[in-house]
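Only one chain is given next, in structure tokens, and it is the form predicted alone.
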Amino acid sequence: MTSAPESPVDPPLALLAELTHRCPLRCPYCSNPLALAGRSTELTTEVWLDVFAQAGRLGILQVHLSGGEPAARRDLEALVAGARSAGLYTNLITSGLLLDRARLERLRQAGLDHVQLSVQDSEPCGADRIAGFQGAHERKLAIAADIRAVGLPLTLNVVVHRHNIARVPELIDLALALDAARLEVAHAQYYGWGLANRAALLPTRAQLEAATAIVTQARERLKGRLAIDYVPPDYYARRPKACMGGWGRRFVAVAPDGAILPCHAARTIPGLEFPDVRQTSLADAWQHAAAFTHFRGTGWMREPCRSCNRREIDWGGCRCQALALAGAADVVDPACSLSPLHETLVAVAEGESASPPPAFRYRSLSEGPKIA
């Protein structure tokens, strides 16, 4: 196996800057790893600064803000502003607790561009038990209603699973009535602390099929006036996704301790050594380093991906799912039916999503207690 990419490399459209995974919330499908990474290993505001700057001569054009919750941080009027001096359009994707409207100017101020909201449900008593937060939802309402006051642009995130599923109309509605520009519904994805939950958050293909029928006529009868993102769940499919666009294709994350990434979930995958930010460039870890050219273009590729017509399209699916689901990171994802494990998985979706959920397993630093 070559490790060798096949073609010159263009920069990556975006960076994922995980500031924090400190949280408010406590999502039971957060996709952040188990392990969370404590304040005390954040990288310092200097190194954030710098991390962008090379962003921006590396030619990357956008900035995701994440964490975890990135207004965790006191410093992150600073940072957005430093994202805006290195020419990134920059984007918050927030829970919106830690934040209010005299801070939402400063961030506008600061060069701000956009703010990407997420919700847990339609209702209050269904997203607060979901966020694992007694009066979430209430305080999500009052600062989307701030984030349009101060002139910014929003989009409403929510992630999809058999709790909130049968009310995907309701959240259309509710984008409409908080002025969202555009509604991401997205299915839960089972990495991190929702794929320890996936028991409790598989819907059933009856669920996803009705669902995505309800969006699919959403988005024709909204044009022009609400553009909805949809992410279908990979266990019903047919075919993977071109996880991340491709490995080491179109996104670069950097971690809250510094560690150089392809993508948040993948040091979940033994053997990869991740560049730190503080000791290499983005540059070089995007070009060179082994983390990023191990699984790049399609050298890697056993059978049946080697093959495949679609190799250059959904570049063999995930390799942390793989990992997860098959135990090796370079054989087919199990989403493909290609794989000989692909009924198996999807025998697994049906047989969880059709049994009683357990309790969640809520995100948290310590594991502490729970909403009922």
Contents of the next structure:
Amino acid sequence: MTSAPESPVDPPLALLAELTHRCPLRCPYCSNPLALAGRSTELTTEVWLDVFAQAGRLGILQVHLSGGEPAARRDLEALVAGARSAGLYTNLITSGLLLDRARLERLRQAGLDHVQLSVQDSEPCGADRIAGFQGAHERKLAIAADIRAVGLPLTLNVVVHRHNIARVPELIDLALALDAARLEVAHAQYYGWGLANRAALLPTRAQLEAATAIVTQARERLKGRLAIDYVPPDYYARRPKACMGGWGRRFVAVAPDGAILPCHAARTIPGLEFPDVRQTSLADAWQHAAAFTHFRGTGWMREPCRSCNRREIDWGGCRCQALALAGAADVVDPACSLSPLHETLVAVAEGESASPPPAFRYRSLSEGPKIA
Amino acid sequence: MSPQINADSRPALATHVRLQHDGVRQQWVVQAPERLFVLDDVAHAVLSRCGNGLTVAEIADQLGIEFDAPADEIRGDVLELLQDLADKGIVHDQRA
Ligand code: SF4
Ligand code: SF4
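Show the same protein again, this time as the form predicted in complex with the partner chain rather than the form predicted alone.
The next block holds the full complex; its first chain is the one shown before.
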């Protein structure tokens, strides 16, 4: 195996701080790993504060405080204050369930820059079914109002799939009604829990195209009022996305138990060792750890990526998806039409999305093998 | 419909936006959720004057002096920059 040469690399731009895997909801597309980390393995307040200080010194500009549900951490206010004093633009990615107005006010005072709140659908019944939690949607609407009432800027995030994709127009209206400045319409991504639920989630190509057209029109119509970010699914695409903007180029993630990762799904790749943030600095990990250098750049690539003129545009797609679908992390992402597996993948997608959806396999602590 | 910026607009940064110096890379940036805009000297000169109650015309006049350039030329560039940022939700018109 070849690894990238050890020349100094540009520092990362953003830190994904996965504060906890605990969450009251059970979304079947959750981006957390199947093996969820229990509370006893979580990092202490002091360690996180040190991580944020290191991040600021390294040149990281934004931190996404995520989970699980980050508000499950009672020290969230202290963590926000620490991130902010390290100079980081501080974004809270939340389901809203464990927040209330008083806590939002304290978070704002601690220096929180922005809140990204998820909803699962525009109508309560479907939303609660996805979240696996009765009454979740109503709580979220109330929290959205509280977020705006304390003066925090709001992004509404919705993961779309075959059960809610028909309501993209209603979701856009909901974002406007909740006074969000930004709406993120992200198609479910198919690794981890999402892959386990793919047949229950994947939309048809026609559904995808209709949703894409609606978003494109709304973007133009709402320019200056509502920014809409759109993350397409790559099963029907011809070329893959540059996953995480390229491996080890922009993002660094820290898992609840302290593992430093190039992306939150990277732990599925066998043979890579991830440094522990209590033993290795972020700078050291970014610069030297094999977990980062191995798939950084183009040195690891095989054909067709190696000689492809898009190799520094999409960086060969997603390593975790290559592993999950092709059985090897160092081959072309099957989402690319130049992959020998692409046609099979499209056929699977078309077949699954046209069949009646199976029951959800809800995210749960007991289903996956726990990390001690 | 996108809000129009004109010479009488009083531009300010949106609440979710932060203007910040990036000490490691020695550059000025505007931060927004999952977005980062690196500013050149002119863009920084404009954005650092937003939110002070100045109109676009006043900002352009100040820039004309700072960069020693003809006022009408600067005004066109400033309008174009601010309209683009307004379309992206980064600045808004405080008059509104
Ligand atoms: S995707 Fe759903 S279950 Fe997973 S952390 Fe977010 S709210 Fe919780
Ligand atoms: S062959 Fe590789 S580099 Fe070329 S478009 Fe496909 S994934 Fe990207």
